[in-house]
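Below sits a lone chain in structure tokens, taken as the form predicted on its own.
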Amino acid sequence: MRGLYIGRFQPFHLGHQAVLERIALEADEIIVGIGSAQASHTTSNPFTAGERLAMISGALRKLGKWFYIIPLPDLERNAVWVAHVRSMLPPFDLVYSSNPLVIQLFSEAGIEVRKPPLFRREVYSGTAIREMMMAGDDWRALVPPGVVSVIEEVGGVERLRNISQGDRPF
């Protein structure tokens, strides 16, 4: 059974890697989608989707599953959205995730989705991690070792840190 996770992965953390970890045990295969491929050096979005696709390599081996990681560039029209995922993907038998939206696509599509547990989503969020980014405070504790690595490499915070700051007058 091959199974679909998509995620934006801005940055890639431990959540992210204990829902992995949960359906490497249902699923023979994962193929892991990598939404908003073409954003970049934003604040939402600050990491490329090379950068991501590093990021997440890493943290795949460990499992001992076969998978794939597939950038999926946005495509602004949702009522069709589930054909273009199709259309960039190996078959996938069934979608796991937990985004409202994501969901009722797939759902609608006649696809199996299954919810996976969040995994502390208080502590494990991307946005929050962006933020400790920005701020100075220590976010390295909640993504794996690898990504830490992938980050620093392409000077992932400082890179953060100059483009949350906007335009300044003269």
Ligand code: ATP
The other form holds:
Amino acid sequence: MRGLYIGRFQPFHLGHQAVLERIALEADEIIVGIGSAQASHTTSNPFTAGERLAMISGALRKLGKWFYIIPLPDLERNAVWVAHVRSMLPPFDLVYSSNPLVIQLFSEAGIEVRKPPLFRREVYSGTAIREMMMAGDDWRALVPPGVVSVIEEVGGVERLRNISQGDRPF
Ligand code: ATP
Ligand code: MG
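Structure of the form predicted in complex with the named molecule (previous: the form predicted on its own):
All chains and molecules follow, beginning with the one already shown.
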């Protein structure tokens, strides 16, 4: 059975890791789709698809399952999004998501969706982690060690703080 997990992973955190561990108990192969793959260098999408791929591959390797990581650019046409996703990925049997729109779109297409439980959502949240980075708070304990390395390697926190400043008035 091939299980699909889609997210933006801005950044990949321990909540995502927990979902992947759950999927690994059920699936023989794991497909991770990197959503909004075209986006980067914004306050809601600071990291490139390639940087996110590096974050996720370290985590997946440790699970010992065959895996694929595939960037998925936004289509901005929800009605045909599932066909777009299918055109980019190996065939899959099951989708794991807690995102209401993703659940709705796959369900309408007749594809089974399982909703993994949310793990410590108040802190294991991309939005919360990006806010901590911008505020100068310590976010490192909320992501796997390999993700800390990728973010440090690309100067991710400095990037996020720089782009969040906006133009300064004279
Ligand atoms: P953002 O705040 O930027 O939306 P996020 O933490 O929701 O970030 P996404 O990349 O949007 O991360 O999430 C991908 C998938 O992982 C979604 O289905 C989301 O519901 C799920 N997810 C996010 N955080 C957790 C968590 N703590 N536990 C379980 N699932 C999570
Ligand atoms: Mg989200």
